[in-house]
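Next comes just one chain, in structure tokens: the form predicted on its own.
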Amino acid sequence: MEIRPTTDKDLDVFVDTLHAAFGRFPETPAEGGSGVWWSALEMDRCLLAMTADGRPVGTAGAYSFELTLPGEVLVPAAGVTAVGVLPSHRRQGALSAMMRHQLDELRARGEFLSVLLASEALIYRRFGYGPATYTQRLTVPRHQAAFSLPRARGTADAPATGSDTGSVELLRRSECGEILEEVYDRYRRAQPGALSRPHRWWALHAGQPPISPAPRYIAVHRDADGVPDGYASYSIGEPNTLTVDETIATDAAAYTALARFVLGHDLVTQVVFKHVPTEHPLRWQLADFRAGEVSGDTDWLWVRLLDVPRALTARGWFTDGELVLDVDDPFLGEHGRYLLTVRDGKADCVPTDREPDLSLDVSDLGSVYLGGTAPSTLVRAGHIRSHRPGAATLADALFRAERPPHCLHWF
């Protein structure tokens, strides 16, 4: 088995082979190539697993994106994608081996971070990956979205729920690709476990709604001075169900005129938003609790970490503290005990032979990375081992972020 780097000759190989490994046939491609998710493939840092005699039988890919960490901090990330082996040639090491080639070129690349979607739970924690966003699906009855009153005054960080003083424009797709591509940069640029949206992907219409060419309608809310801050790509289906792909906004006023605003539509009986980050206060706003309905709870976007220390001390830190370490990497064959130090927000992360406080996996630390996991919840799942009383309440202080991170694009 050889496992080779492609280049844009290999484009229409790598695509019909990753398909086939689907079971699934490719769509056909707009004039130049554009309005199919994988237009925006990096072919430079691409995979393709082939047998003895030349034929590929694997694929693994991988985007070039910002991830946004704790403490507004940006920093390169490679979205891994496309990864699919032929039915024919699994469980013959043709999956581990284009993982393990493609971790060796990340850091060859000087990269500490990887992220990916997972198709399968199962599949990527062996190989260093942890769920660390989550999202979920809100569901409400249209006669049931009243909003109740606010019984607080309004802040700086959350506006009172009638407190907005700008304005929703409802325009189609066609009309507002910069506003949205605008607006979209500045909400992730704030958000923990957002990724960037390169330029090409919107030129090239390369993934999901409203990046694609799908017909939706968009409600772009203007802040007072009639800038755009947020807003809602939805469509409406059988049986009269109003579906919001994403709802975008840097405050917390302008989220809320946007569910509003969808939830008053006419002529449907209900509206689905389809990605709301857990502990969203948008199910409180609602004058009947119960009225929104939460599915689809899911994880989304899985950590690898590449560089410990690295990673460590470039994420954002809000309470001082110290723990010692203990990471394991069994995929690469690795060990490491780190002294992590915290202070004044920033940390330090250096080899030490001291005794662990915690004993994790590469993957749990992962998911406790951005800090959407507690890593007490993982030491009573067994999964973190600690080593002393108040570790793991230590490292749930110390993990947090300013808010849960969530990360809402599709790759």
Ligand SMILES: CC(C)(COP(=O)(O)OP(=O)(O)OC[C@H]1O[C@@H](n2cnc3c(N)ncnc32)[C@H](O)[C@@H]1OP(=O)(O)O)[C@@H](O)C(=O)NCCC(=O)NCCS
Given for the second form:
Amino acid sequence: MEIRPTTDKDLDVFVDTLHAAFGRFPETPAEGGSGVWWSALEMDRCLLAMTADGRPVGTAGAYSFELTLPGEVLVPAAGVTAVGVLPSHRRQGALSAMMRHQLDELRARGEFLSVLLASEALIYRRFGYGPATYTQRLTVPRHQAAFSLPRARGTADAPATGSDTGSVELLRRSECGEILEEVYDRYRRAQPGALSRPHRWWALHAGQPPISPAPRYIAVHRDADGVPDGYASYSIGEPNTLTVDETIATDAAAYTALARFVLGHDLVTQVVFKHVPTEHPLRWQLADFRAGEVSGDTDWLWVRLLDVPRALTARGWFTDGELVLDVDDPFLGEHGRYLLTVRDGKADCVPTDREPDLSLDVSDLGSVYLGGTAPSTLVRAGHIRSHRPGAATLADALFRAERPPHCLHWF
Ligand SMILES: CC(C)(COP(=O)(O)OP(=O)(O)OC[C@H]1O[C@@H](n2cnc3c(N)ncnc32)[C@H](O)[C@@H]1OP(=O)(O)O)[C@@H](O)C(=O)NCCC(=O)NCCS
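Next, report the structure of the form predicted in complex with the named molecule; the form predicted on its own has already been given.
Let's see the whole complex now, leading with the same chain.
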């Protein structure tokens, strides 16, 4: 099996091989498909696995994203995508060979983090990835949607949005211009775990709604000065369900106003919020805490560290402390012991031969890195080994982010 990099000329064969791996035919706009996701592929970052007689049997790619780390630190991150191996050639090491080639290539480019969304949770841990952000669906029946705080009265010019002084305007997706892109970009810079959505994605409509041009209503929230600071993209389908693709807001007041807007929609029996973080304020804002039914609780972004000291010193920290981490990276055949010292929001991370406080696999370090998984949970799960009392509690305090990480970008 040979792994070879691709160029723009390989786009058709790459996409064709990938579709065959998933057993699907491409959806065309005429068939109700919306946007062509592969138009954003970066063909100079893709790989094809080829048989000895020159047939393509496997694909893998990467997007150039920026990831927001705790402390509002923006770093480059490779968004691994388009992974597939033909059913006729599975379990012969094609994916392993592509993963190895890709990790080497990312390092050669000077990148120190890669991320992905996993189709199945059993695939990627062996390659050093760990689940790091989580998402769930929140379904609220409209008859139970009363807020615990009363709604302020609105006027025709400034519809009521709660206690905030902004307003909500209803647009069609096609009327939004660059509003969504701008609001999303401001939001993601302050949200740990969020990924950038490069301009070309919006220009090419290369994703899921609301990046794609699929018909959607967009409730745009504007602040008191008329500047857009949030939006909710939604559609209504049977049985009288309003489904919100995503609610993006740069502050809590705008989020609340948008939640009130969709929950106040007439002729709807329930509102489904598709991608909410696990600790979401909306459930607390409703008078009836049980009104919001949680489902579809699952992992979203998986993180892989390619350079432990660089990754640990890049993020922001919120508690001082010192930990010795013994990190095993079996896929790359590497092992390192590091002294992590955090002072005044910054970390130092250097090799050490001191006795370790915690021993962990690089995939578990990926899981705790953004602050969305408590190290003590992984100690209790038997993944991380703690070598002294109090080490897991200190690690919990150290790795916590300013707020739970969340990612809702699909790629
Ligand atoms: C997932 C997929 C790419 C794996 O490719 P592959 O070439 O068969 O993987 P490899 O042969 O390199 O497997 C390496 C190891 O991972 C294991 N593995 C691979 N895919 C697995 C899966 N879906 N579930 C459980 N284990 C899996 C293999 O058993 C093997 O284990 P071993 O080393 O102990 O023998 C392939 O099954 C596929 O294309 N699936 C459909 C598309 C898909 O889900 N893509 C991922 C998108 S995120």
